[in-house]
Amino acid sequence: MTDSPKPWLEHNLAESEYELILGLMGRVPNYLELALFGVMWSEHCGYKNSKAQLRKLPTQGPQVLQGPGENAGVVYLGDGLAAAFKMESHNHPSAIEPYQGAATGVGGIIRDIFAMGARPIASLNSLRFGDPADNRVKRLLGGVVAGIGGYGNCMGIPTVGGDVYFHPSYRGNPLVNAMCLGLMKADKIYRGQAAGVGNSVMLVGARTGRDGIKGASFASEELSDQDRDKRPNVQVGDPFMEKLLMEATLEILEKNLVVGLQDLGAAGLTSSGAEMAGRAGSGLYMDLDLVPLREEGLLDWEIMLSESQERMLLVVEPAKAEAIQAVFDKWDLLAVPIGKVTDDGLFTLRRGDRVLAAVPAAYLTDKVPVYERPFSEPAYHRAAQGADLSPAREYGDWSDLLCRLLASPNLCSRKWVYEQYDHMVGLNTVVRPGGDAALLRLPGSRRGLALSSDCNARYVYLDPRLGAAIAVAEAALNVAVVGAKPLALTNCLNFGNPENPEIYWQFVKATDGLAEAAKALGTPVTGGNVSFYNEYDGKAIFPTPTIGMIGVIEDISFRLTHHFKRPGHLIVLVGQTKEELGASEVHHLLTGRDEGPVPSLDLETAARLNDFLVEAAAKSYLASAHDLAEGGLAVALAECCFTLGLGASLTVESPVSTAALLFGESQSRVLISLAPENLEAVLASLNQSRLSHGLVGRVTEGPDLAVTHGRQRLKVDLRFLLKAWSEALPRAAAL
């Protein structure tokens, strides 16, 4: 600590924010008090640059039991059952220390779920890296994947899905977005509130150390080559202790021993204590002499800002404290009273009778300045719309182009990633990773829960509003193609520096698109995370508003998977193919450029397509369903064939170019296969749903994939494609 003439700078506060604090407090805050404001008014905790735009998002619906503002959102599933789910980022820590950064990201989101009273049953992750040929990226990729697997596998929580994409914009600042879902009784939701004057405040779980200090502020900074010395900002996880903490916490909740509880995540004791008091409109004090420490000599501000993992804060009635301690003793964990709930509205820190800091809790949580930043359209935006798309149209050797696409980083098999995760533990996983969405069995029921994550960041970069809407629509379609009705979403909004008008323009437009799509598809936003300042040496990542979607299927025996099942089945292409090659993977592969118009999206059509798929699955009309996304029809066809080694023969009549037919990425399209006897019923349903469609071919014995379009033809041995597709990522990831 120093007597700096500009004390706000050390805490990542603006001078205007410091002046606001002076006005609120009516005095000069001491170092510890200013540290509290620094983390609570950071973007990571206070959402000061995003809150104004987040208000646009739909958060209500008959299915929503808990919306944004708590540890996680909760939706009703029926039959007295509810799901708690949320997605958060751990980008900056993963850039500095990939294994621990990713591992503790998983640990943190798991705690958010069981803090609501839900037992976590599944995790997903959404990852973004630079060029996998880059040795730095190889190290980050390997460390992150190992960290996710290491923590999740030890916890006994299956990692059932996610997505991985590569682009040079993520080279120095990877994205690690972790999602978790848990199940609970709908009438037993717990919230993070410090209610009941005189109730005890207990710290449970691990001891407090120096790891992760100022992690929340660190997450609100840009990265550079000088950031390797920020490893102390990265938390260190212990999944075995978290497993004990989860079981002990769920046990005391089952016994109704807790008034409120909160995960100690970003900003540690500061955010958990202040937020719990702020939500309840109460105050609380903590005695730092009572906080169990892992090492000697921690300063007061270090204790309060530490983000040591595997810790929870409980508010309990004094008469129940002994019973709680007995439970935690059984699980060999600490449970220590460190303070009490008060009626003065103050967040007070003490050492014995000596007051170290006293700040109204509402100042830390409710007085965070909210900024609506100036924004302007970037120069690149309009310039990128007028792309020359002839390289794909004139390529000619369609078989060769398909092979190149399937071996490209964004379209090759992700098996190298998900085979490092345990996705079957718990025995609830019905549809495993590798398809459009994961599907879990709801215990004691024939019903199931589908989960997916998605975002095409190139689309968002080129057209933020449309690209974000497509991310929502694609995530919903991923759920629908397994036969589940999309229910609700969480998100993780990853952007660059919001103080840059062009970055803020991306954010404003993207949240417009997200709100529009969520409303149209009936999938309210139950919570999530905003991650700004994702830049490296002054260069921003592609804007990446990642969507985590869940949906419900009434009977898992009627589930759909993406792959073809039997020779002789008919293949129908649902949806309209347009001359849309802009922003596509094929254009980027051939030119190395991110440009062109983003494919159009009709949200009303997207909603009707989802309804058709859910109904067709429930009536057992279909053998398979697979959405057409990056890489278009040809890539989707290959993926449908790979699982069982079946082939396909298609003849497609379409006015578009052969390149657009095979590799264009027109939205709201699905490839379905069905037994011939179901054709009449399927066509009738498609006509009733007012969906464009065409009978285009049959599933064959293999091994060939053949598509005829006028005088143009693609024909290739699928074994050749499978080899290219399956070997690309392990080869690229090898150091």
Given for the second form:
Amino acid sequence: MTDSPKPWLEHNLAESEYELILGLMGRVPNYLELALFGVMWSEHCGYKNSKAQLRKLPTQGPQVLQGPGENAGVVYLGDGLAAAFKMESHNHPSAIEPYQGAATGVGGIIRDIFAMGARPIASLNSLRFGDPADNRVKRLLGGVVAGIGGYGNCMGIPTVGGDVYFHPSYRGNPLVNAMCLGLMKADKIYRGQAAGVGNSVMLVGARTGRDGIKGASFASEELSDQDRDKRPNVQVGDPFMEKLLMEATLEILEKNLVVGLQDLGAAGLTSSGAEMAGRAGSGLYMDLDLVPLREEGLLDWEIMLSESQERMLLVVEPAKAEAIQAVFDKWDLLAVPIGKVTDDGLFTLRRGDRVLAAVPAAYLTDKVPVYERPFSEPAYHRAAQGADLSPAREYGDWSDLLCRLLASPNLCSRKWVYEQYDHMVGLNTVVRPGGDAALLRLPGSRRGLALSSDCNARYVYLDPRLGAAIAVAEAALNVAVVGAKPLALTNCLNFGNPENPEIYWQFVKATDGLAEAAKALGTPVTGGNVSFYNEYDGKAIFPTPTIGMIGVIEDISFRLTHHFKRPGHLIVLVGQTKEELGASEVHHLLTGRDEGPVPSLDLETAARLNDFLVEAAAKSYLASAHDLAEGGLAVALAECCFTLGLGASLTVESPVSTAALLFGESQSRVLISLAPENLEAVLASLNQSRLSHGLVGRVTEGPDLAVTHGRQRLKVDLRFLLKAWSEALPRAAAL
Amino acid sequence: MSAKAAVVVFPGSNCDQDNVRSWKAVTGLTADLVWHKETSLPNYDLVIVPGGFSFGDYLRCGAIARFSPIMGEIVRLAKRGNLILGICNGFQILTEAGLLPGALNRNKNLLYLCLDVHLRVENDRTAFTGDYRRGQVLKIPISHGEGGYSLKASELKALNDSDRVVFRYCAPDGTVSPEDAPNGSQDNVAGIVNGRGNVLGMMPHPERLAEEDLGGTDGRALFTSILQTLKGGL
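Would you mind generating the form predicted in complex with its partner chain now that we have the form predicted alone?
Expanding to the full complex; the earlier chain stays at the top.
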């Protein structure tokens, strides 16, 4: 097959890349060798289109124990405890086969976490779908949610949070970004390194089959209507097998039996073997005759590129192989030595004594070409800035508008989704899904860990730099608003085809904004994932740089929740409300258009707001705190009332239009409620933090939500709103 | 009398540690984890069969677990009169093993459901419920895909007549109607005991609401009740 006149084509390589390989190797690579280059130099494994931009991101900080480049990032939490966490996409497999695609996305990120030596304690998922009125989208939504639940529930890892948005741009290419976090002792971080010449390379877990072959290349192409025949590219998950693999792996790590380990994800044995050798600067050989197979007759390249799930690669000292075997026997799992660590720098594949391929590991991992793609501002960008925002301003019936917003796909209750996830197993979930961030308790202290994921992709589409900065600020605020100090973030950067200069422009600008905000808020980026080629029939998704943020609260007793607690409590609106209706949910609802200027963001104010919240929580000043996001003040107010069935009465003085006051999406705003006796202290603290604020009303017995703004008035029965908000998603999801 | 507790661990159990933790948090006592390949449970007064996905549950839940080596010993202890508590997957396994009547079907909406439900205590005179009051309404979470209790009508009548339905899904005010059982359980059955009263199976997870930090403590009394029973002798 090497006789093909254009051998690079079959491996998704460019001709220039093929020539680069010829130069590096000094000879013509054989088919298998070229296949190794094909996957390792794919965008999915090699980050060739993104690396240059990712260098801008801040990755350092006293809290960072492990930055990008490993299976997952690790941060220090205090008390000798560390958290490994990461987010990854599984978009294309989920587009083809939603249940298995989403399930194996969850499985893959879980393996990344326990490969670091951490026990996974929480998962989150950031999902994007097309318009749920579309039957095709309903099937994707139902399948993806069931797949996430099916895998995570069986693993016994609670799915504690996430976010779901709908927009037609995701119709054929949904986004499934899975995040997982695990805990470990800070002095026991494992890394994916093949160190120690002569050490044994063991393959453990599931047998290798034909599923998921070339998944990494598949992830690096656009989708089209012809993709039904790509089902064999989608892996099939077995969460029970993964549960066994996780327990067995954590047991051998606990017993100090392993030198290094890595999960088999994209590009299977190829990437795990080459990356482990590459990181250690060593060499490594594998004997394909020794790989346990699910069926006979797999070709060499199929074995190397299979993405069969639930497998790990271990590097172990020969003397400890027997002890490892014993643990895997207990769990009825395979653990087979398939090779050894060498000192020749080569990634060598054999069958017995016959060498099938021999490529310097560093060529596969470090010589990936890095492209600085040309970029140009898309025409839509400037055109969309100017927009007629009068439909919201002139609507008039504010109660009706609020009801419509609360029943809209992006703002209605997510209960239908998170009730399908076991979010309590493990007995750590202190704040369950449905609030601004999930909060988990940590062992051995009163400390807690807050987690949130977020990205308003409409903002990013309309202003990539500002939109990405808002995504970071919003995720950080979600964490701060439960009383936790934002600590670090992971991300999943979902974009269209980077070879299109206008898409690349989105990527360059978004990573600029991400870097700026992460720096300003003191939350370094510890890892993540880039997913390009999210297009369907030539149309790209909204650029979606999803942010996964974690933060720490010193004592979970001082946690804040979003809902109002008692009639008579005072309501204070923190932050400045501006005439900002551009890019808003309300404008989209009324016009179906994505346009207008994105709300402004002052990162310095955002940082001060976070600090205020953390301090106010620690002093127990506040009864509740809820951040204002899509749908603005009115939607946030309704959410604050729903939980306990309370009401609220507000009178707000503001120079902005009533529509902007109620539904505008000005950033860095929080709605807090407090007992009257704490008012003085809270106002003093707000003044000291130089945050604009206004005492706007009080919590009532209900059932009405009432807001007066000059001569304009919104007054509506909350029971009516609750019904609309609660029933919308189950109804939308029903086929 | 001692109160020695064991929690059985099948390879896919995932609430085993949670039960050890809550048992300890409530009673101050330790519980031992026992691997499913063991064949004896010497001197254990209480055996908890925890929630999870014992063998992946790709087949009917618990259908494979009932063949684990440990199950013979659990059946023996049940006949001896020791306390056996099956929660969620544990309940499913106990029905598969024939220690409790009935079966657990897929939830009526065919979706996995994790949420707080209300339970009415129907019988406060069992070995497991002495610290509850009959008629008391509890808030305890469920988390399962197959929790719809099903039993032949005549047997269900016998179960009711002999006061063996211990918990029933109900509204917050304690009234019982079919829509209060989100999984579609027949007659709103959430938990039952065997004829002798020493084996309890329930779909809801009392161990998940046994500490204030987690949002409620209505599960505690199940563990304190068991402790009282064990202290008082079997």
